[in-house]
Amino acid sequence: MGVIELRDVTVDFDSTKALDRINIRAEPGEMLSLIGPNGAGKTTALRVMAGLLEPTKGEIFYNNERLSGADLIKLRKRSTLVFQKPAVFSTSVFKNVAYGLRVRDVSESEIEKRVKDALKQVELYTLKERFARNLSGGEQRRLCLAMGIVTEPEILYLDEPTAYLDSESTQIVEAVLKELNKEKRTTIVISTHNIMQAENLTRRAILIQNGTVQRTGLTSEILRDQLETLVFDDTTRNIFSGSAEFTNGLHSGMRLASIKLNDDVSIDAITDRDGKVTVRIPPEDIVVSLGSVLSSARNTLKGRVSDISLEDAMALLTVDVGVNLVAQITRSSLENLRVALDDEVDVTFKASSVRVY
């Protein structure tokens, strides 16, 4: 029985089933991916597991123990859930951090250290005494997070942790989720619809979709199944079929490869697979410029920008290369570049980031 178990659990909102009769179970000290479009319930499920909310049907099991009613005062005492939208106090950015300590008795001397290791990990140390609602939305999203460790939990709970983040605050908390995994053995699960996300941090996924699990198991054997069906409501983008065929005359292990995904655009990837493979190119890790860049990178595409669309602090564009790749930067990077619909661009991106199922 794992460290967090739900058996049978369904929850009613009124008329709306959001969760029916769903079975998730995380193992001490795993990191677990809950994966679906959004509305599929992925939110409702961890307000559950952290014991925030209380099922209309089914049970609850913490450490081999059934909760429910005032019992499940205990998961909340050892769990944290980190919300999607932050919510900061209106103060200090050290005072967001410690107030958590500060309602559990903790010693000023013992807040001192475990504020200034949490902000250290987010990488907001510097900015400690700056009012946390001046700071940049990626900014706050990491000072939740760094609020949501401090008090260590057990059980560490994330509903998107990086949606819309740019790329390098994206980096960065996942950095302190293998770090906290790996190091404390905090067991963590995470709701995304990033499927490259998941792929990265977690092991076993599980997938959820109109309020019930479709699959759990390996996240790379459910990406390699099922990948090209996993079209979260336009939020996984950049997938592609394709024929890959390798540039050299090795035979095993990873290495590179030309992918060809129409009769007109070829990509280079790095891979240790050929023949018919389907590709993913994360949106986060093209770069758009106006004219040839200097890069290490093997692929650079010329095309028009077809569409641009804002979403938060981050901007994403369409470029018709000969198929259409979605790049992810943000407003002000939009700003800086002066780019326009029907502009030719350049759109250039490492092997290494082109993922092969």
Second form
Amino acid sequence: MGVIELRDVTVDFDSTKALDRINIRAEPGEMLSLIGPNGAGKTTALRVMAGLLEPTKGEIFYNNERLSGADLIKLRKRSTLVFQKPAVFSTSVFKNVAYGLRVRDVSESEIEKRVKDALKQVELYTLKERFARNLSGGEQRRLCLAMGIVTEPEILYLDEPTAYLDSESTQIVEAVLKELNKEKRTTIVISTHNIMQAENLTRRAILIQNGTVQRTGLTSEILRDQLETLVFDDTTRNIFSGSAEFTNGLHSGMRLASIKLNDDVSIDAITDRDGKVTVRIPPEDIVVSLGSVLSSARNTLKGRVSDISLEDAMALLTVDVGVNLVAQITRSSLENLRVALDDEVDVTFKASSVRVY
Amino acid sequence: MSLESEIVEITLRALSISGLAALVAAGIGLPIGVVLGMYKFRGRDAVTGVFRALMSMPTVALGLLLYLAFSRAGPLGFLELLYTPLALIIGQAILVIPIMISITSETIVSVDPSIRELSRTLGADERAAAASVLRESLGGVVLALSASFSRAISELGVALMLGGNIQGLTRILTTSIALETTRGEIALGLGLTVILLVLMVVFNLMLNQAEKRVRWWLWE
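Target state, the form predicted together with its partner chain; input state, the form predicted alone:
Following is the full complex, with the preceding chain placed first.
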């Protein structure tokens, strides 16, 4: 567990201010996200925190000790930054992971054991003898994560840890981070423009825009208040504004509300909020069927397929149910359904799947 | 001396003179290339540009300049190096040093900057991070060695001007090819050319194999 704090940090690149008097503090053992659009300054903030970049002005504190200049090596010995663009050495997978241990003069038997554990965690152990640069993009990202965690850093920084990753690699990376934080109490700071990832992984978030901290607080509160302004890319789907009304119903002991998205479309959701709300329906929670199916889910809507797009092993179906709902299904499911553009389908999802902010 | 043994002697002489020239060039050019590639300083672009221009130095022009320097009346005449194998080694080394420097520095500059950052964030100090960059540059260093040796063994101007093509002393493959061709011994000239080409191919294949072993060893 480590505590890192930036106080009034400014970073100038030539005439551009990348960071402008920002204050960030990551508490011991917490998972913190830096959210913001591309170019906001998240990566620069991470580089400063990881001791790779000395700020133009301001102070860096590590475990409440002020560090600068030559001291930054101390920071680098105790924390690691996993870059967004995977960088690997031109040698085997094993030797890449061993690098951080070799510069710390760890014994060969210990290296053997720790590298094996790290590679097993990211599910790359079977590829340990492979030339690292011959791995796929997703595997290289996982390798970089293994290189980062093998040294057992007190703080782990990750720059857009799952950007451009397939869903399998994303799940592996997120699981490793959660386990690391839970089991070893490693402080983890991630930068992401994927606000759903921030919500999924971190309790607290810092919103950075134009090199300044706009807001610090609970991730759920930031999302609740500013969700629509926080959608930085098109990977965040099914976000709607609506009006919530209590329905006098309880669902598993929770309060059930009807949320009107427009004059024609209302959905059920579990929330204690009334009035104006923003909702998100995760595409992976939506079931698509030809004709209605009997299920316990409270929301079933009829619509026509208006778009089908393929992404790796997955397919995204956009269904016009009065609003455009995107459903994520596997390619094999798409082939089994034999659904085509303009076909009428039913979409089904649970009230508990609807996130209300 | 039989023709066969003379050809063997000429081949071995060419190999040793050009091999030594390439080694001397590596000893001088590699450190300069590393400094130019690793460190930013005022005037670096100008220095790099000069070495690049010198890569295409005409061998006769260099031969002439060195001939004037080494001749009895020249500033280095007292060394009495003219028409000796040592003069050939010096001349060929000077010819290929710019190749060694330019390819080495360019290779280092083009190593992905994230390699240095990666080493640093994994706990390496600046020296160890620089060593990582050098390890990543190995392919370019091998290429520089290969190009230097190939240029040295295949050049004619310096060998003729400084060596004089003296039988049993400074006669090497390229000067022999030129001599036999002017004598009308085309078949012999062609035979020597084949030997020269085979030498270059074999040397480069061996260098490639060596690179793989060295790369593996460097990461141990």
